[in-house]
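Here you get one chain, nothing else, as structure tokens; it is the form predicted together with its partner chain.
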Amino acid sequence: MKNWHWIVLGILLIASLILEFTYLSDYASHWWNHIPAFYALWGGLGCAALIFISKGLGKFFILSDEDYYDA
């Protein structure tokens, strides 16, 4: 990645940001509507969740060795 690639992704998350405190910001159709940059967070976090919820099950049980079938 190059420095000018986070500056492309900086910019496009200011500006989103921008917009929901401006165009947005009587906007409630749902709940989380009151949350400021609720989007970010729950991308952000949903990101992190499933990236280790999926290695934890992974490790638990679901991966395996490619020849468990012919065993």
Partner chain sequence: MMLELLSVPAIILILGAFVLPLLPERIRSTAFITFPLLALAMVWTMPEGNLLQVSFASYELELLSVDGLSRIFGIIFALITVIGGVYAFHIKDLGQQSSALAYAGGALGVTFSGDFFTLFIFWEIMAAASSYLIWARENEESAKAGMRYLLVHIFGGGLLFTGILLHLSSGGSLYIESIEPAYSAANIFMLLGVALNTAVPPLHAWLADAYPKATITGAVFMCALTTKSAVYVMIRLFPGWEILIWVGVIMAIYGTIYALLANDIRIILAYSIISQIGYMVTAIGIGSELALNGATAHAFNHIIYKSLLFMAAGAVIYATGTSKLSELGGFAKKMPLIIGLYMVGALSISGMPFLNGFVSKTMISGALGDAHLEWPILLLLIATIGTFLHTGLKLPYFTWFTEKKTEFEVSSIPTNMKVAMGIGAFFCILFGVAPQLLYIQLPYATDFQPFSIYNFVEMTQILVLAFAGFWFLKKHLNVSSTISLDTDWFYRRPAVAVRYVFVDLPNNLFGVAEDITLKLAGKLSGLSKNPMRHLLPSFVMEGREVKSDGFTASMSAALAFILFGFLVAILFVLF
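Just so it is clear, the structure is predicted and the values come from calculations on it, not from any experiment. Numbering follows the first chain given and starts at 1. Here, rigid core means the biggest group of C-alpha atoms that superpose within 1.5 Å across both forms. Compared with the form predicted alone:
After superposing the rigid core, the C-alpha of residue 54 moves by 2 Å or more between the two forms. When the rigid core is held fixed, the Cα atom of residue 63 travels 2 angstroms or more between the two forms.
Core-superposed comparison between the two forms: CA of residue 43 displaced by 2 Å or more.
Could the form predicted alone be shown next, to go alongside the form predicted together with its partner chain?
What follows is just the one chain, with no partners and no other molecules.
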């Protein structure tokens, strides 16, 4: 990734944390709203899970043997 991608991701993370602590601090309808930075962590873990699952599916369904067309 390029450096500006990391900068944008950092800004989005900070904005998400600020919004969570300002707007959602009074909104405690679920137990997970009491965990600090829950939505940022949940989003990061969800993205990582999507990447690993898609890589696994790609290896399983898309990649073929080197001599696939030779047979």
